[in-house]
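The chain below stands alone, shown as structure tokens; this is the form predicted alone.
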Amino acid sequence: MSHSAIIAGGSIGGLFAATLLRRAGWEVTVLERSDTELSGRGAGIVTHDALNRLIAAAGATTDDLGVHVEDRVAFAIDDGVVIRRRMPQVVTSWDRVHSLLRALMPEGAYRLGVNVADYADRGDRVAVRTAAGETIEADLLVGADGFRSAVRGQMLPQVQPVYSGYVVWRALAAEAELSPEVRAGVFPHFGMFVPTGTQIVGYPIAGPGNDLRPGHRRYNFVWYVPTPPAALDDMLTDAEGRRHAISIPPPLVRDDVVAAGLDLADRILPPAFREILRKSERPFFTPIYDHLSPVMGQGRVALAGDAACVARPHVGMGVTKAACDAEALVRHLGEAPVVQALTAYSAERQPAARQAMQIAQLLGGMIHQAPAGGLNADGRSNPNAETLLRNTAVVPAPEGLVPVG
């Protein structure tokens, strides 16, 4: 007997949700509220072994994923080499990824600009309305579309996004753009700058059309930035006056609230890191928030990914648990019946969900915290900058994080 799925949200989340499931037997309709093809606008992703795994099972393939990078390095105000230590790993893009898993969905399975309204879960069946009227059932709905999930708004209402005190700025530098000096002494590492009160992330993915030639490639700047919930308030903001609830769209950002990022980097940020900022394509911003879902799933409607819970991108885990939350909900859905496969797959993921998250904030945290007796603004005496060298963008461990020493 065949079983049929409704994915709200075409995100790379919702991408595993419905090629593993199809892949299970299941027939599958992804809905996308937006009406063009997605882009992460080559935004970076850091890959673990169990998103390779996972990228495979789903049927693509996991070639030429993206660049391979060997040493982890926190630079000092001055680009000295404070710690270096050997990380192989490779890191791609959100393009990639999106591109592998949505090449693998049949005509007429992906709809775009179809916007999930509400939905009714009738015991044996769940039938969704769209925002234009439509009526769509199924024997499940996956909520997959995002930390602003519609689903997970009609599920769980009280769970809202917490704001965490900073935003993260990101841009991407055309490798052939950058010196030579920089192109030798930063560009191949994943690098990190660790002063008080900010903090750095960057690395080389692929050019655009997953292009991994020297000199084709990009570098992901990522840059967290305390910032009052005041000044969010202005930075969100658009030119027209318009107040722009939880994230802005990149296009609207004001153009004086880039030229105040710039200028800090220039005041605070080492030579090379302002060098790749300013000869980036146009950088922008996103608040990071915290939320976490009591329950993944709920009769027949699951939550997965960011629709359950946003990790700050510290932990470099959102597209990797999006892709574990699919692979647990197609396995436990072959075990046993919609409700109480949902019933497992929620005792299963959702504590995995909240140990990334608190890692995450852990994290987040160090960025506030100085040295005993200085104000560490030069990176070169943070106390826990091996401890951000090896747990920024890796798994966590059952125990929490990794141990250093």
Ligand SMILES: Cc1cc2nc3c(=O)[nH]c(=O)nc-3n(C[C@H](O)[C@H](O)[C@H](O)COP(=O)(O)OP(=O)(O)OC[C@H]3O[C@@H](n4cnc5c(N)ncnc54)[C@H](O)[C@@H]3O)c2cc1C
Given for the second form:
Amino acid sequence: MSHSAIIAGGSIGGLFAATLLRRAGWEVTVLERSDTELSGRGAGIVTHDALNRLIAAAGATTDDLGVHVEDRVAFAIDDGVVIRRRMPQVVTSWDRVHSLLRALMPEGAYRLGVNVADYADRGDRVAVRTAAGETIEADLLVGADGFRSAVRGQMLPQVQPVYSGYVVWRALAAEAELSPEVRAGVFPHFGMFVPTGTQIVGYPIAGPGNDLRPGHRRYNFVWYVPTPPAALDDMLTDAEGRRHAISIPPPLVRDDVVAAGLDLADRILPPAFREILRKSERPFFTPIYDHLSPVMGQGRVALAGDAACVARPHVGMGVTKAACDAEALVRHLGEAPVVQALTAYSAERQPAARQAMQIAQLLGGMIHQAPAGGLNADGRSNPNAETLLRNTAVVPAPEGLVPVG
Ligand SMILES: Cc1cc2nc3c(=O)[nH]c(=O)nc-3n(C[C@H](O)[C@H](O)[C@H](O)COP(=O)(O)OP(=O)(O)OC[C@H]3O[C@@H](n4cnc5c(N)ncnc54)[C@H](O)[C@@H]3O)c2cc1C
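Any chance you could show the form predicted together with the named molecule after that form predicted alone?
Below, the chain from earlier opens the complete complex, with every other chain and molecule after it.
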């Protein structure tokens, strides 16, 4: 007899769980709140071996997954090279990974516009209630409904996101619009700028429609900016005066907030990154939060991906972590009945989530560290530059940060 699962959330975490469960013979229904197909606004995703392996395990191809970058370069305020290290990696986009997995879901198994309201774990089954009042029963519920998860909110109401003290501005610039200097000097690299008090990470990704042809790609710009809570309050307030909780939809960010971000960039960033930002589509910001669930399963309900834990983007692990959660969940479900399997799943994945979160906090904390007796406004004397270059967006080693030297 086949088992059934409901997945709350049809983003990348939900789709990894859905596709891997289906391959293991489960009957799966994904309930996604959004009325329209999801889009990641082209956000860049750094790939890792585990992600490639699990995309293939889900049944999708990893051919043409993204852009190959050969090295990492830390730039100074005058665009000069401070450090260059060979670290080949493939960088892709959120949309690319999502669409590969989405295409594997048969008609009817992925329902848009269905908001999971709550659930009742009845011991032998779990009943999921939607905001429209529908009740659906299954053997398992997976809460893959992101960092503001309704499923986690019911299971672990004490777990709340904690603001890190900084936001990330993101933007995408078309390769064709960039000057020859920036296209040659910055575009091909995984680039960083690491002065004290702010930080940039950037890399090339595919253009619209996964276009990997030179001249048709885009540059993914990620800029961390310390922002006190009072200033964040203002940034989260839209033009109608409405204060948004946690984060604000990009189209609602006020023009003066975007203008202030661009002004700050003009004052403190190197010319190449300023050009990339100025030539980007409208940049948008996301406040950075941490949260970690003490358990990732209870009874017949599992948490996966960002619903269980958010590791700040410095480790670039969000998608890979969600994929590894799904892989572990399905493996344990193949070895034991649901309730025992979820206990074993939680015991395996919660410490991994904790480690990713802690390494990301360490890397994030380095934004503020100044060299002894210096300012490092030019990005040339960051005491942690090498550590940042080697550890940003790589899978944490079992022992933590990759040592330098
Ligand atoms: C600046 C930045 C850079 C990043 N860079 C990287 C990177 O390089 N590499 C990487 O791997 N990750 C990166 N991430 C993180 C990555 O985007 C997420 O970790 C990843 O998308 C997690 O997926 P998820 O499915 O768990 O959650 P989400 O993507 O948040 O999806 C949750 C889904 O659940 C739906 N939902 C919510 N509530 C309900 C409900 N009640 N009922 C039904 N559906 C619901 C939502 O609509 C959404 O579709 C980055 C993030 C940021 C902000």
